[in-house]
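Just one chain is shown here, as structure tokens, and it is the form predicted on its own.
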Amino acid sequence: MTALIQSPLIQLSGITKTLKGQDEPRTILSGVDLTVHSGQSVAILGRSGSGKSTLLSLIGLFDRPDGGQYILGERDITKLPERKAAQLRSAEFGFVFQRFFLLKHLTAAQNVAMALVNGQGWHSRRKRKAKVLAALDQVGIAHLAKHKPPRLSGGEQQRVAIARALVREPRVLLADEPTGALDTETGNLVVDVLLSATHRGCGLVLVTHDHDHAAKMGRVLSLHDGKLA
């Protein structure tokens, strides 16, 4: 199935970011331009320390650029106040990381349901349960809904984390090295699950070191010397 590429979803223009610490300031991003359309998948490659995760943090509104413009849909969110940025993160974005960040005392279903607490309004218990089971089914582990993380393999835990990101039906899915702790076969399954989200119009940005996983995306970009190529 081919993803339907629609209108521009993310538009970054001239994005810059400098890290200021105890040492000399270090420019991480220098004039980054990036456009991601609805239904499009983009892989970002680059060596460690090249700024891939920093760029993902800027896209996900966890951090702000020092310069440039960020348009989401048709809205300029470059200087969005933090309170509104947090609301937008909850409503529009899904996040998947190398670490699973699951609560060990909760079942897989309860971990996924946690994502419906913020940014999604109020859901009845029946609707919330249906959305959670649909998300778990989408990643192929609905039969493990009542299992807690210690009973799940690494790949199964990552799929719970992906279901948690997908249950809110985000417009943007951001994945930062999601297969780094997984074996090759499981990593391939996880990437295929992430890619399937684009079939309903979600924009996917995948940060990875794995060239095989990157090759599955619609576009492959490399971050080098602060710029995307």
Ligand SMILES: Nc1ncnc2c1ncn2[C@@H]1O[C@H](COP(=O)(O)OP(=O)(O)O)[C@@H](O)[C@H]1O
The other form holds:
Amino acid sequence: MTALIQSPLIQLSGITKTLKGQDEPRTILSGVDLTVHSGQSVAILGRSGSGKSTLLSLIGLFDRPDGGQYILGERDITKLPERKAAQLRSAEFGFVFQRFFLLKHLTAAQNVAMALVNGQGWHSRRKRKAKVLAALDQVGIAHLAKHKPPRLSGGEQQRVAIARALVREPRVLLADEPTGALDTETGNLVVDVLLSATHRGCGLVLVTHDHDHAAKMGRVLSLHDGKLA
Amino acid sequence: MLSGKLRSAVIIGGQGIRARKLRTFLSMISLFMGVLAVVTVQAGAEIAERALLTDVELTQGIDGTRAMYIPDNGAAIVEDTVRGRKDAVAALNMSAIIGEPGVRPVNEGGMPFEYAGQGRGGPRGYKWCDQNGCYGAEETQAPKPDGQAIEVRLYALTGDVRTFRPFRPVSGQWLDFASAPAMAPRLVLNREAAKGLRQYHVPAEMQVTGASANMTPQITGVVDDGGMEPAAYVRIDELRTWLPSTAKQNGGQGGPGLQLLLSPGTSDLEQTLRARLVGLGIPADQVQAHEIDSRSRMSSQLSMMRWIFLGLAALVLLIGVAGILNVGLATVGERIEEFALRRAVGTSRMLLAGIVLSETLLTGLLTAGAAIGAGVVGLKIGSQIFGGRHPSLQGIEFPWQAGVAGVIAGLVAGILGGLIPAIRAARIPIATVMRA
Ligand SMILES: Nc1ncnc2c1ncn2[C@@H]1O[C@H](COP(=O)(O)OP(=O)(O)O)[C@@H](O)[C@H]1O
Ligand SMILES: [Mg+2]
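Starting from the form predicted on its own, produce the coordinates for the form predicted together with this ligand.
To see the whole picture, the full complex is given below, headed by that same chain.
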């Protein structure tokens, strides 16, 4: 592993989260510690319902933890107000989900551009086009830019989603079971595409059930009883 | 920074509308009816108000004016008292025939020329009597031949009546009360009388029952007095040269002969006149002045009507709002994942709510535009179709108030219909995208 001089990209310590269950509140995370450096990849395994998605939603600032500390770069963002969180989601994070979540009435290029057209700063049409094409090229589907999702295969759709996650050149890539809906071969391809982003210094957190995919990551952790080990 | 937000909003909103064209269109239809109802009521009310209120002061007198009807036997004393005054004007009215003597006027009875030839003339052989004898019977025997003459209502004025009834000048000069009286009485016609004169080329000779001879009037001008029937105005002193106040008048058909108009704040004069009239033996209750309030009465009735109709229109509009709200909520329900995703990629809550609101707002405004357009076109077609039958509908312009009301209705509907969906959209948790 490369020696790192910089401070870590992500530093979680003692993160707790309780969600309101149907009957009573349920503690999902009870003291999660996690450090991710830039260019590093981490796999998170765990059985269904163990809280992997919940953890990812805290890292990606979809939600805030109940306790613990979250430091991004050198900044404590444990109690970040929503408006600032939206800015960071736009600038620092890229997300990939199990279901691809592409808008079917938009083309692949427009779906990717969605991350640029979000009210956070403004890129001219030409600049948007260049960035979108570069991102599509990075995942190897620049030729499908004008296609709408219903005409794309599952693997191609997931690669459009990855391009959408990469188009703003984020520092952290968060993927929640991105291969869950794909066959093995396509899944392998998608994991390779995600991994290639770390070569440019991006941190990657991959939640997966697939041990082969996990093995490709720099570290493999497991979420169990609300703790990461 | 703001422009980035705004431009993003335009793109996202545009994509949303384009993806649901049919639905947007359908939600516009119900709203369209509502806005159209508001526009129609406002336009109708404005037009009615303009048609009724503009002329009411011309025909009835300015609000606040005090009006008194003087029985025939009091006419002379009133005429004497108010002569030369500016704050009180008496108008003696009678029938006059302008044109060939001894013929039946084209608009017998002094009706508008539209009905010329259908003369009121009454059933042939009609005969009426009073204590002075019987009239009309001879006519049955020898009906007057039809000829080049028109019948007008002649108002003989002691002063400038425009203080109380602000006639609009049309052409020529109004009566000059300052100059010495002329032998040939000067006449000012209303538009209808001028129309008759133009149409029938009648000679300038005027007959008034009871006059010592036929007069040769000089017509000095035309005014719009708001009336539909032909009328002429003359200085009473110029008329008196030919028609002594002692002359017997049959003119007062359908109304008392002398009307007195008084400015507000002339109660001394009013007291004096009443005392004198009562002194002549006229019962006090027959010389009551009343204050003219036609305009304010009419406008309060009109505004009550307008509010009733606006209430109905608001109900229709409410249905439109319910429609747009329904569509808005359904759309947000359908777009939960899209909104969660947009927030995941960094779109702020406020911007998202703003986009949803502006989508409905835009729908509302477009609908308002369409409804106003329909109103303008409808009015144009309507005035062309019915303008011939109802002259007051000719050349009517779409009142801007109706346009403003339509835009406001569209805005209100957009806000009411879009606010709840916008709030819902802003509340969607981002984690929705992970729990599918
Ligand atoms: N919005 C929510 N409110 C309450 N409980 C939730 C909510 N979302 C998920 N949970 C519960 O939290 C637990 C963890 O969910 P999740 O993080 O999605 O697990 P994983 O991704 O590991 O399958 C599950 O038991 C789930 O039922
Ligand atoms: Mg999950």
